[in-house]
Structures are given as structure tokens and as C-alpha cells.
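One chain is shown next in C-alpha cells, namely the form predicted alone.
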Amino acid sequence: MNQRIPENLLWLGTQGNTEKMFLTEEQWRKERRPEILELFRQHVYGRAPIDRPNSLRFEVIDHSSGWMNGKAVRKKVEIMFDGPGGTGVIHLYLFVPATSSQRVPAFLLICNRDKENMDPDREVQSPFWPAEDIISRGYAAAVFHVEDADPDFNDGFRNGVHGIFDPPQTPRSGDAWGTIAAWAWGASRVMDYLETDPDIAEDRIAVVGHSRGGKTALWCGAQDERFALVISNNSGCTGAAITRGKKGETVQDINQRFPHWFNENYKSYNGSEEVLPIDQHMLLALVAPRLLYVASATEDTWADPESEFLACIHADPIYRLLGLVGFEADGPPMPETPLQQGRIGYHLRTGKHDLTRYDWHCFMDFADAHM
């Protein structure tokens, strides 16, 4: 397999300081990791102007039993916040196993598809969010929709959390946060609530995303170390896939089709991926030492499974640096042959760009073994 990544891109500082060639664990934690986070904020995702707002508050508007033939308790939670531009609300739907006497681990889905896929009344039971399956495995099932945080269209950053929190500045700075970063911010606010829920084991929460939601889950998990497991499903370009030499969607493609997803600085790398000071394996490495899972699909050539697999290979050295088994792979696996021995899990599923029950059960198998 073509490695495609300059050997020093992960290990060296941006100034090419050869003393960083062989990092120590302390250098990674105190120097290189913060530096890589800053590079992604500056060049790709942008920086949020606020972390947890002082005005953040929660209201459980529904707490009812008897769901899923008595196997689950449902909660509807409003996560509210205020800023200079108004008030925002993220609607969280949460199902918890009814029979558990202890706090349970949870999977939080960042939903980027139609809201019927996250139907809290369970009249529609979509494989995109198979809450019944998640409950049956002993996990809590949580979901919110991305548009509660920010709309998924190019609105000039006037609505959603951009409209609430962005400072009045024209033009916006080149590193101002884009929509992916706004969604990631929303997932962290959901985590703020989950930490307070008496039924949830706050140290065993996974954040999951598919496609653009997978890009969001990775950026959220890279920044927010409270998530114990970070899962990317078919996230592709500017998600889990190595950018250099990638097949399918390119940086130019994604910036032209979705100019609101990333910061303005990222557009300067259209057609010039090789000069980026980072690549996506470095985003995956930011999850270390926590658990990471990357999933691909055979027909999803736009996302490029080979580049997603390659990113796992290149993220592995940081797990090894921290004294952990990272990615155990001799080569790309056959479809439906998950690799789950190390702290980085991976599978290639037969089929198209989608999030399926098979994917979910692989994620839960991995969590069973490691979380």
C-alpha cells in the first residue's frame, strides 16, 4: 500500500525541529498535541468563540417508562443557552435501559439525516439510529440533530450558534469556525448534560457520526477528551481519510460544494493538499489514548476506504508512544472482517455510503471489549 505521508509530518513540529523527531510522551501531551489542535483550528475547522456558556441550562421535559416493550425509559431534554444574538436549544432524545440498577455507558449519535431517522416515538425505527438494538446491548441511546446547533446550508453564518455567539466582524476572520465546528460544539454541550444524568456513566460515552456527522464526531472527540470512544463512519474527505493522494472527493470538491463546513483558510488548499501542515491521521491521533473506531464501505469510493484505513495505520504510532496497542493490521481487511484488537478499531462493510445495523453492532462489539 502506498504510504503517501512524509515520515516527519506527524512527528516533527511545524518548524521542522529535528529534536522532536523522537517524541517523548510528555512532549506529545504538552507540546505536539496542542500544536496539532491549533493547526486544525487555524487551517481547517476554525475556532469556536466560546466553550461552555455560563448560561447553559437543562430541562427534562419528558421522563417516561414503558418504551420498547418496557425495556427502556425515554427522556427528552432541552439544552438551552444564550448569547449576544439570542437563545438556542438543542433537543436531546435519550433512551436508557429500564432494568439496569447501575449507570450505563451511552452512544451519542450526531444525526445529519432527516429527523425521522431519530424518531423519539419509535413509529419509525431506522437502522441509522437503531435505538432498540442499542438498548438490547445494555447501552443508552442518545441522539440530537445537527440543525439544532447550526443549519446545513450556506447562510453566511447568520443563523444557529454562529448567529448567537459570533462577534460582529466583517469580514469574518479566516480561522472563524465553520459549520462542522458548530456541530461539534453542540455535541460537547450534549456531553455537558450527560455528565449530570444519574443514569449515565459519564466516563463511558461514545460519540458517533456518519459522513459529515463523522467528520464532526472526529473533530469533537479530538477536542473534547471527555468522550471515551470516538466513532467515524464513512467520513471521508476532511474526516478519517488521508488527504494526500486521496481518491474520490478532494479538498477542492468539498469546499466548492459545502463552502460553510470549514473555515475560510481551508479554501487556500484547494488543489494544494500537499502543502497542508497537517493531515487527517493527525486528527485521529489526537484521540489517543482513548478509543477510536473508523468504518468504511466497499462502494463508498467518494470517501475512499483505502485512505481511511491508511489514516489508522499512521495514527498508530502515537498510541504506541503512549504504551498502548493501537492498530493491529497486516493489511486492509476483507469486508465484514472487523479489526478490533487494539485501541483503534476498523471495519470495511460491503455496500454503499450508509450507517447500518451491521455498523452499529460492530461499534458495540468494540465497546464491549474495550469500554
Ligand code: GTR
Second form
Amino acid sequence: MNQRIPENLLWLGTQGNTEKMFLTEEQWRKERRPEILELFRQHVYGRAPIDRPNSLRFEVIDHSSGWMNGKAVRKKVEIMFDGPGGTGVIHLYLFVPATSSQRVPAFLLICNRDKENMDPDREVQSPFWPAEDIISRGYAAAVFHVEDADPDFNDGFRNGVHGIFDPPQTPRSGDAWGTIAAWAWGASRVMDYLETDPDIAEDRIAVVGHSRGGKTALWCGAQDERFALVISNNSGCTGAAITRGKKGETVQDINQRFPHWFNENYKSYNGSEEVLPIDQHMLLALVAPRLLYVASATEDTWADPESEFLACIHADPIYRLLGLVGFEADGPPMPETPLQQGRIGYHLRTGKHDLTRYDWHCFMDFADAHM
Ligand code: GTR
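Hand over the structure of the form predicted in complex with this ligand; the form predicted alone is what we had up.
Starting with the chain above, the whole complex follows.
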């Protein structure tokens, strides 16, 4: 399996240096980690023009008890910001266990599916966001919809946060942020709020995403070290899956169908993945020493479970470098046999491309054990 990744991307040296030079912990932290983040910005996801805007403000517009048979308190929070192109609002829905007298850890879902999946009134209880289950296990359940950061279609980056923050009238550069980066930016703004919420343990917040949302969770968690646990569900191409030799969706497929997800530079790798200066195990390694979880599904051949597993294997050396156990695996596990010993968790679920209650309970088992 190793031959799929060239030696110089297996932690042996700095970019372009194929000499066998193993990294020290200090080189990782001070040189290689920032260098890899920059490579992903430059070649894949793009560069956000702003981090936390000075104009950022929060308004709790609902704070009510009695939800989920009295087990939960609901908050609705508006996260607002202004830029040269106007004002934006991210609507956060948050359920907190009613019985807890202490701050609780939280799962933040980046929702990329229809809004009924994140119903704040709980008339629809979708397995995509099983808030009742999350509450009953003692966690807070938080969710926002990607559309609040950027609608998921190709409009030439006029709407969403691109329209708000991009300098007007200047041509977009090859490394300007795409839509996945905009969603990741949105998740960090939600984190800005969660850090201030008196019910939330801000050092124990997980960011979760499915598929395109999983790619987003990884890019968000790679950059924003405030997230203690980063969870990718079925994220596949340009998510958790190794790109070189990947089955199913390729860089060309994804760039043609979703030209707005990544930056313009990424399109130059259509059909030539082998010249990418990174591969996706390096994105996973950016989460170290924090917790990471990757989930695959047996019928999700478009995402390619084997390539998702392989990325965990190749992220592990960075955890070891930092003195931690990363991924403990002899080979790809059987379905429904989660691997949760180290700081990288993984499971393969029987079934199709989806985010299910089974997946969520695996994430919470892992969080119970490690977060
Ligand atoms: C697919 C896309 C995948 C994945 C998926 C989803 O059509 O090819 O990369 O992101 O959409 O988000 O459900």
C-alpha cells in the first residue's frame, strides 16, 4: 500500500527534499506543520482573506427549557459579521443537557443536507443529527447550515462570505478560498461563540461533518486548533482519502462537478494527482496531537474506504513523533469493528454513503474514552 505515496511525502524531509531526513518534534511544530498548512491553502482549499472579523457579534435569540421531555435546554444564536460586501448571519442551534451543573463537551455538526435534518423544533428527528441521542449521552448538540456561510452552488463567488469579504472588483487569485474553505471559516466563527457559552466546555468541542461536510470538518480542524476532536464521515476525495491511486471519485471528477469547492490552482491537478505537493494523510496529521476520527462505509466506493483507512495509517507517524499513539491497526478492520485505541479512531460501517446513528454512537464512544 505504501508505494502509493512518494517517499518525500512520508515525513522524511521537507518539501522537495527527498533525502532521508527524519523530522524532529520541533521541526514538525515550527517548520513542517506550517509549511503543510500553507501547501493546502495554496494548492487545494484556498486562503481565507480574514480570520475572526472585528465586527463579529452574537445574539442569543432563544434560550428555552423543556425540550426533549425536559432533558434539554435550547439556544438559538445569531452569529453576525460585516465586511465590505455586506452583512452575514450564521444561525446556530444548540441543545444542552438540562441536568448538568457543569460545563459539557459538545459536538458541532456542519450540516450540508436539507434543513429538516437539523430541525430545532424536533418535529423531525433525523439520524443525520440525532440530538436526542447526543443529549442523552451527556453532550451538547450544536449545528449550523453551510448555506449560511456560502450557498452550495457555483455563482462565481458572489454570494455568501466570499461576496462579503473578498476585495471588490479585483480578479480572484489562484489561491483564493473556495466554498469548502468558506464553510470551514463558518465553523470557526461558531467556535468563537461556543467558547463564550457558559454551558460549554470549550476545550472539549468536536467538529463533525459528512461527505462534503467531512472535507470541511478536516480543513477546519487542521487550521483551528481550538477543536479537540475532528471527525470526518465518508469524506472521500479531498477529504480523508489518499488521493494518489484512489478509487472512485478523482480530483478531475470533483473539480468538474463542483468547480466552486476548491481553489483555482487545484484544477491544475486534474488527471495529474501524482504531482500534488501534498496528499491527504498530511491533512489528517495537521490535527495531531488532537483527536481525529475517520469513518467509512462499505458501499461508499465513490469515497473509497481503503484510501480513507490508508490516510489514517500514514497520519500515525506524526502522533508517534509527538510521543502519542496515533492509529493502532494491523489492517483494514471488519465492518462494525471500530478501532479506537489510539488518538486516531476509525470505523467501517456496513451500508451506503450516509451519516447514521451508528456512526454517531461510535463518535461518542471515542469521545467518552479520549476527550
Ligand atoms: C458527491 C461528491 C462527493 C461528496 C458527496 C456529498 O457527489 O462527489 O465528493 O462530497 O457529494 O457531499 O454527499
